[in-house]
Structures are given as C-alpha cells and as structure tokens.
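Only one chain comes next, encoded as structure tokens, the form predicted alone.
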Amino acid sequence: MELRRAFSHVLDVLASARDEAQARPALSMDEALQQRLANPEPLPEQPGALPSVLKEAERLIFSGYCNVSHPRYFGYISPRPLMAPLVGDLLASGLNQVPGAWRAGAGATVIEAETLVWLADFVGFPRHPGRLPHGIFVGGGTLANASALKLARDTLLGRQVQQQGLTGLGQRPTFYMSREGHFSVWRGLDLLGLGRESLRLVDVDATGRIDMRALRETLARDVAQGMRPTCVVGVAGSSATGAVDPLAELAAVAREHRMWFHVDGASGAVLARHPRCEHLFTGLDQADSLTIDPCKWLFLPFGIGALLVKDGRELFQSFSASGHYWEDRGEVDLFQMSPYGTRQWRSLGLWMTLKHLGRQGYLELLGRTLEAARHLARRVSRHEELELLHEPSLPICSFRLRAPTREVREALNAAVQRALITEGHSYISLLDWRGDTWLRVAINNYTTAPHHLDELIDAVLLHRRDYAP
C-alpha cells in the first residue's frame, strides 16, 4: 500500500510539473545548493519513512530545477518528455528485464531489435538482412559516437588492432570533423587511445557547415606527410547552430580515401526524412554508421542513445566477449554487440511511443518545433532592432540586439540573457559564433506555440530599454 501511494503522489508531481509548467520559472538554481555540494549531509543510519524522503526529494529537485516542461525553456536541446516513454521505463525498471543476453530477456531483445528496426526506418538508413540487429542502444551520443570510432578503428586499421592495441601500426591515424562537430568525438579518440590530436577540425562556411575546400587540403596534406586518414565525421544537426554538412560530399570524399563515414546526428538526423527539411541530409544513407539521440527531438528522458550500422556482424566483431562462467548457446546476446554487459533495459520507451505516435505523429511534432523556430526569424527579420544570425534549418534559431558599437552590443545581449533568467520568464544560452555574442533559441517542446517565442521577443525589447546605454 504504501508503494502505491508513493507511486500515486510521484504521478501528481509529474502532472503538476508538466500540466502547470509556467507555474515555475524556466530555470531556477538556489544559492544554499552550492553549500550542499561542498558539505554533503551525512549518510543516515537509521530507516527513513519512504513519503519523508520523498518530499526532500522534491525539494532539492525544484530548488535546483530546469524546467524543460516550461514553453519558453529555450537552452539546450533538452526535451519536454512524451508520456508513454515514462510509462516505458516505469514498467521496464520495474521488472528488470535486460535486452543483453537472450536468457535474461527474450521478449526485451526481440522489442529492442525492433526498435533499431524501426529507428532507421525512421530516418532513412537502409539496412542488409540478417540475424544480428543493426545497430546498439548506449547511455547517449556520447558513446554512440566512441562505438562508432571503435569500429571505424577496427574495420580500417585492421582487425589485429582488438588483441595488439595501437603499437606497430606504422601509420598515424587521422579523423576529421568540422570545428562545429562535438566534443564526443575527441573525447572518444581519447578513450580509444588514439588521442586527441588525431582529429582534425576543419574550418566551416558562414552557415556552419563543414568548408569542403579546406577538407580536401587538409587530408592532402596528412597523406603526403605519411598519415592514414581513417574516418571523417559529418555533422548532421550541430548543436550550436543545427547545421548539416554536406552528406553526399562527405561520403564521395570518404570513398574516394578509403575512409569510414559516419555521420553524428545525435540532434538532427530524426529530421532526416521531414518534408520541411529531408533535403539537408541527402547521402545520409551512404553513411557506414550514424548516431541518433532520441532524449532529443525525439523526446525521450535523458539516457538513451542509439548507434546504427549497416551490418550487425561488424559489431559483433569489435564487441564480442565472454566468460568461462557464460554458458554460449549460440543466441542473439546483445551484449555481444555494446560496450556493456548487464544496462537498463531504455528502448521500450521508445518502441511504446513509435507504436503509439506512428511515424506521422512524430512528424507532427517536430513540425511545431520546425514552425516555432521559423517564426522566431520572420519576426526577428522584421524587427530593426533585431538581428538574425542565419535562417533556421532546424529548431534552433540565433539572434541579438543591434548596438552602436561591438563593446556595447556584447554587454547588452550578456545582460538582456541574464535577466530573462533571473526572473524566470525564459532561458535561453548565449552563442559564442565567431568571436560575438548571439542570444541562442533551441526549440524542444513540442508544446511550444508562436505566441510563446513572441513573448520571448517582447522580454527581450523590454530589457532592452533597460540596459539601453
């Protein structure tokens, strides 16, 4: 009786955040949690009533809260969650059931091999018939991206690289990636062993996208000084700007050395196949590997991300490992195909929403949020006071205030952002793009309207006025 009360009253709470959103402010940080960090309360010893602990539980979270629920929550793409993920992961947490291992969870397996199925359907990524499912479900893009340098570092460099690590490989490896690219991919190089500076970051064009030119010099280079270029990155969806490289180029340019393409659309492939946008990701489907993150547009909680392949079995390759104490029948063991071993089981939230929003729903969505962004910039456009940074391809739009001189307007956007934070009214980041300030607008609520990203604009003028030199 009393888990179904705490379950009750944790369904009221998710209700009222959601339900009464503008209630709280778009972000709130309390002063006394930063004391709290530095001098943790100490372990209890004695058991504590489960609705005690709850309502400190509350008051912690909504002290310090994001409130991606908020229609005006514009900062990073941090999603506004669907229901029937939650509902999803409730009832998967609750029966611990893990799509690792056939044994621990045949049913989890067959609805997480379906998921990858229907993912890349989603986006368009084709896929060759086979036993193994097409791709891994990771912890975010972040590993997504590290599996998929894993497996261009063991598909170019040789399979031998697995059992004799890095040395005597004769040839240095090289990556390449716009500077607008993620940090996950340097961070993964240096997780591999193949350090940080085996990336080269190219320099973009004025709309963010990757400079082919400088590409094409770059990589010319690194082969006439001896280096092996092994796989190039494009950007689908940088989450700066939510530029989109050119696919089809990238994927010429990666053929043409012999190099493994994988494309991080960690924010933006799930647009890939948006009548408004599909245009952008032309030579998505040339990709050898490519990154989703549904706790994006897709609008899943945090913890899930998804890396695709064309052929499970090259997983299987670089992932496959056991233990005298595993008994090998011969089944479809996932983990066999991921860095994990035992994780929690996230995918069925997914598969509960694309079986209850269809692909058609889904596209109804992230056309608000489409929508919402490409009125932010007519109406910025037709503001004399306003200007725009570049033309949405996705839902991220960037702006700022005109001011008299580069001085003024930096310390007048920084001010104007401080505040719409400080009374709670929106959040939205700063972008640091070339060297000025630009007031940053990511747009991942599906409940967002065009009225909200007006009010967004008359705050802004607003304050305007009252930071005015």
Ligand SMILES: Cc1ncc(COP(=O)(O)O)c(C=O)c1O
Second form
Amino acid sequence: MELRRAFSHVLDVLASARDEAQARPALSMDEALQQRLANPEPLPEQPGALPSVLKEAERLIFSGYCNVSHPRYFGYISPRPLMAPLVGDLLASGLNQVPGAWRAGAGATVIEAETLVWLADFVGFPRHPGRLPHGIFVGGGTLANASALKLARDTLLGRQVQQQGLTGLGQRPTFYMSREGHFSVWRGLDLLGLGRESLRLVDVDATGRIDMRALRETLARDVAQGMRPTCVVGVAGSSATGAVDPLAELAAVAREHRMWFHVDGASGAVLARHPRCEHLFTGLDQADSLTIDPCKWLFLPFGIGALLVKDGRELFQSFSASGHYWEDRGEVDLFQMSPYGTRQWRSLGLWMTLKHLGRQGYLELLGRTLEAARHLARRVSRHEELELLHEPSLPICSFRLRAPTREVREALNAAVQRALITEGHSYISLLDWRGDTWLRVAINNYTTAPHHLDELIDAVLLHRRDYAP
Ligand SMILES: Cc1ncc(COP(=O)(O)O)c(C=O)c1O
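Next block, the form predicted in complex with the ligand, ref. the form predicted alone:
Next comes the full complex, and the chain you just saw is listed first.
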C-alpha cells in the first residue's frame, strides 16, 4: 500500500514538473546545496517511512534542479524525456531483467537485438546478416566511443594486442579527429593505453567541419615518420555547434590508409534520415562503427548509448570472456559483446518508444526542433544588434549581442546569460568559438515552439539595455 502510494505520488510529481515546467526556473541552484555537499548527513541508522524519504529527496532535487522540461531550457543536449521510455525503464528495473545472457533474460535479449535493428534502420546504417546482434547498448556515448576505439585497435593492430598489450607493437598507432570532436575520444584512447597524444586533432573550417586538406597533410606526415594510422573518427553533430564532417570523404581517406572509420554520431546521427538534413550525412553508411546516444535527440532519459557495427562478430571477438562459473552453451550472450558483465536494461524504453511513435512520429518531433533552431536563426539575422554564428544545420544555434570590442562583447554576453539564469527565464550556455564568446542555444525539447525563441530574443535584448559596463 505504501509502495502504491509512493508510485502514485511520483507520477504526480512527474506530471506537475512536466506540465507546469514554467512554474519553476529554467535552472535552480540553491546556495545551501554547497553546504550539504561539503557536510553530508550521516548514514541513517534507523528506518524511515517511504513518504518522508520521498519528500526529502524531492526537496533536494528541486533545490538544485535542471528544468529540462522547460521549453526555454536550452543547455547542452539534455532533453525533456518522453514518457514511453520511463514506462519501459520502470518495467525493466522492476522485473530486473538483463539482456546480458540468454538465460538471464532471453526476452530482454530479443528486444535488445530488435531495437538495434530498428535504430540502424532509423539512421540508415547497413549490417551484414548474422546470428549476433550488430551492436550493443551501453551507458552513454563515452563508452560507445571507447568500445569502438577498442574494436579499431583489436581489428587493425592484430589480435595479439588483446593478450600482450601494446608492448610488442613495432609502429605507433595514430588516430584522427577534428578539433571539434568530443573529449570522450581522447579519454577512450587514454583508457585503452594508447595515450591521448596518439590522437591528432585536425583543424576545422569556419563552420566546424574537419579540414580535409589538413587531415591529408597530417596523415602524410605521420606515415613519413613511421606511424600506423589506425582510425579516423568522423563527427556527426559536434557538441558545440552541431557540425557534421564530410563523412563520405572521410570514408575514402580511411579506405586509402586502411584505417577503421568510426562515426561519433552521439548527438547528430538520429537526424541522418530526416528529409531536412539527410544530405549532411552522406557516407554515414560507410562507417565501420557508429555511436548514437538515444538520450539526446531521441529524448530518452540519460544513461543509454548505442554502438552499431556492421558485423556483430567483431564485437564478439573483441569482448568475449569466460569464467569457470560460467556454463557456455553457445547461446547469444550479450555480455560477450561489450565491456559490461551485468548492465542496466535500457533498450526496452527505446523499443517501446519506437513502437509507440513509429519512425514518422520521431521524425515529426525532430522536425520541430530543427524548425525552432531555424526560426531563431531567422530572428537573429533580422536584428541589427544581434549576430548569428552560422546557419544551424542541426537543432543548435549560436548568436551574440554585438559590441565594439572583444572585451565588451564577452562581458556583455556573459552578463546577459547570467541575468537570464538568475531570473529563471531561460538557460543558454556560453560557447567559446575561436576565442570569442557566443550564446549557444540547443533545442532539446520537442515542446519548444517558435514563440519560445521569440521570448528568448526579447529577454536578451531587454537585458542588453540594462547592461552597464
Ligand atoms: C558528440 C558527442 N560524443 C560523445 C559524447 C559523450 O556522451 P555521454 O555523455 O553520453 O557519455 C557526447 C556528449 O555530449 C557528444 O556530444
């Protein structure tokens, strides 16, 4: 009974946080939380009633609350989650099924494999037929990228690396990505013992896409110095501006140098078949591996990333393991295909959402976010006090208030951002682009409509008038 009441209360909390999102600030950070962080409460010795525990959790959460359901929350790529995946998450956790081994959840394994097929289909990523799923769900883009780099390492440097490590390698392996690529890639190289310096960060053009000439020059230099070019990472939606690299050209360079071609499409790849931007993603289907974070523009709650590969056997060869307690019956055991043993079953939420919305429903939501970003760009371009960084290709748009010098511009735009946060109107992040400060607006919320962007512009201009250096 107590549990039923708790669930029903949580549903009320969710409903009001989502339906009345504008009753709270776009971002709140109560100063008292710093105190609590420095002085944690002691471990409770005695039992507490669930309703009061729940009440305290709510109080803490809402005192430092990132209001992702607010239509003017424009930070990073943190979405307002859809409801269907929440239902899936609850079912998966409550039944405690894991798609890790056939006997730990054959139903879960089938659902996971099917979700991978649908995700590949949604973004246009082909696969070889085979018994093993052509990918895996992990906790996020970071681990998906690190797993892809391991595939590149194991497949191209020889399987003995898995046994002997890097010590016996004659040539130093090198990796290539644009400067706009995500830090998870060098972190992954660090984790794999390949070293951050093995990553060549290649210059980008004015819109943030990799400069192909610079890439070719870097490769030629490395080859001349006896390095072993191993993998090129294409960025399909940079975190800063949503830039998408010329993927077909990268695929050609990868082929020429016999490198692995990984695409980090953590944020952007889900737009690969949207009619408004599919032209940007030509060549995505030529990748050897692809990272997608459904907890970005597929609007799932955090903690789900996907790695897609053409052939599931590659994952199996790279990750298979056994223990004397494990009875291997030759079944499809997904723990053999990822860095995890046990993991949380997150694909049920995506499976349910894909069934619930269908491809068309998802494309419609994505279309709204694209339209909102373009609306903002149009508004900015029409206003003489504002300057657009560049036309948005994905649902991210950056702009700034004009000012005569860099120092004034930086102070002015930062002050306006602070004012918007303080009054709870909106949350936008600051972007450092080539040493200059911009206001970065990511449309993460499928309920954000053009009028919310009009309200943002009005508020920015209003605070501009208040600003006195
Ligand atoms: C392009 C890109 N790659 C990788 C990541 C890392 O993903 P996660 O934070 O889910 O580990 C991000 C996260 O924002 C990203 O934008």
